[in-house]
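Have a look below at one chain only, the form predicted alone, in structure tokens format.
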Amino acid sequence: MSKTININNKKEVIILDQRLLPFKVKYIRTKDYKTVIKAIKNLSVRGAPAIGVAGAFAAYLASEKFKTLNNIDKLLEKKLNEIILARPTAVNLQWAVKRFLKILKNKEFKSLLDLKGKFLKESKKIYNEEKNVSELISKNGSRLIKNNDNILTHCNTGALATTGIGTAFGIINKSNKIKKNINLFATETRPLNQGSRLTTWEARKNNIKCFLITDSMAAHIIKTEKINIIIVGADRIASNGDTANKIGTYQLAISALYHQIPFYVAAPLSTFDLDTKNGQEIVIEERSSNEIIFLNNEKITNHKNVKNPAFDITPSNLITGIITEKGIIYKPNKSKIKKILT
């Protein structure tokens, strides 16, 4: 079973519980696919791909509540979309759940048995993918890494947060793998704290020296620790390359400009997202303020006024590269991507 979300025999979704990590592991078993919707929403599960096979899974147990194809399509469809709808701006998500909405619309399927196998199948095959791809990220992204390479990430973007052995995370794991001293610098990440939480826990278990600093302390640590290389991963990447990631990655590629470093953004193809033209028609959701005002469950301000956006968009002129299971796209353009895609 992955560590982070399966399916087993009995047709049960299992997710692991991220919220309770790194102190308690424990898994949420469900065959309600809006048990799995609130696991999205609440960060239960989190990081594009595993997001993306979240909904699939979702959209499984969705065809499961049915007993009769009566007005399947309408019923069926609404459902699917309230899957789409769990979180707006990784664009996985969508892009899983479309290909279930492009089997119930071409009706691919002879009766309700058909479709729930289908179904089925599609979700499997999708979980197999992600896994394949991150392997294969993971493997193109390792040939950038040197050495005695110092390396900054933000956020969490390892197995985790995929299926396989992680995005940006990945590429890092793979590398400690095969070269020597590498040194990784790991981001807090708040408010929710995926990189002391998360990637550091997954840095310790798969033996990657890792020192972990507050988000505050990137400028100061590039410049005084002499960091040769920062890769992080995406939650959608705009047809002309603009990528929104976790809130915090934005300054970060600010900062590799001025400091003459590259920038790499790891993600699979699955997060490009063709229909959106540029950074500024990405949805960028605000959560609660609570993430904010409230630490360990303690409130720490009483002040009201305050801003949560989970994500913020990188101009892809700040890009040094997209590391993809295709390859690289070096300075990413509307035509490059385009390229790749097709």
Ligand code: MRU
Contents of the next structure:
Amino acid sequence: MSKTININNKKEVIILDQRLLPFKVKYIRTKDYKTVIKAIKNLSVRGAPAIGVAGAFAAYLASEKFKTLNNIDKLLEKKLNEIILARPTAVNLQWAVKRFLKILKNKEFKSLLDLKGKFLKESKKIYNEEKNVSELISKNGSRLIKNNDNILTHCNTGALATTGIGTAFGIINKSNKIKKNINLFATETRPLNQGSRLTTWEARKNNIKCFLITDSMAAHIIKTEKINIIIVGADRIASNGDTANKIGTYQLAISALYHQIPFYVAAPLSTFDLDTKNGQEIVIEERSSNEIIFLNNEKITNHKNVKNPAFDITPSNLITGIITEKGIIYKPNKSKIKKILT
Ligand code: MRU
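Having displayed the form predicted alone, please output the structure of the form predicted in complex with the named molecule.
Then the entire complex follows, led off by the chain already shown.
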């Protein structure tokens, strides 16, 4: 499987351009942190953990711009904050970049060379952490899956969205290797089709039996195909367990409750945000209306009033459990989340 993002020996960041998948496998190579910011903004690299890693590599590249330590605390801080602003909802981005801000603010370096070395080391550490964590999430979550399960997922949460096996998709992938007759139902995930373009691609590569459905088919499919379990990813989990994930997640959680099937969120601890009290405080990214009014580069309507929120909030009381690298938080709430994070 192609690596979603990495850094090579020449210290170039290599990003698999997910906008072109599944038909073109093309990489963006860069030594410029601004190109990484652009790649985050235009979704060449996407998925909360992968965005965090991209932010980390961008932070390292930003440090490489400096020839002297003069005023570096202010000037580099400005660049790091620029990276944080690339996308607002996935907290992994600021979680990662804050680790570089800490090195900078605490002056944990002896020279400019030392600073750049520490930034490079930290970015590779974040890359490896996210890789290991997705393996643990997949292991913990696969215990929930039984032979013959029909699983529904939304958006893309596989290797493309992380530096490892994935979160929700990682669980499905691992389960498919150890259980019999697993059927996956993947929503197309309008408007950017992460489900139909990316999840079905990853399913084929991993020999997972996968049925592609449109988002509006979900409730009908849950009922008629006897879906046993829904597993999705997360972009930010507030301290009370309210979860931001790809637009369309909330309606799946409501459907799960109505049909009395479990609804799980799979996410690393880096996706939790204790500074955010609840879902209402999470900033939802509003993207360009062009993503909706154009289809295959053709305008399909002249309509002007369009809404395009990229994420929605699923309240914690609709979540059966959150699958993390440290185990599953059943009926998530503030005290259980605080406990697992400390
Ligand atoms: O806009 P995207 O494609 O970055 O949104 C991705 C999602 O919503 C994923 O479900 C989430 O980031 C988890 S990825 C492991």
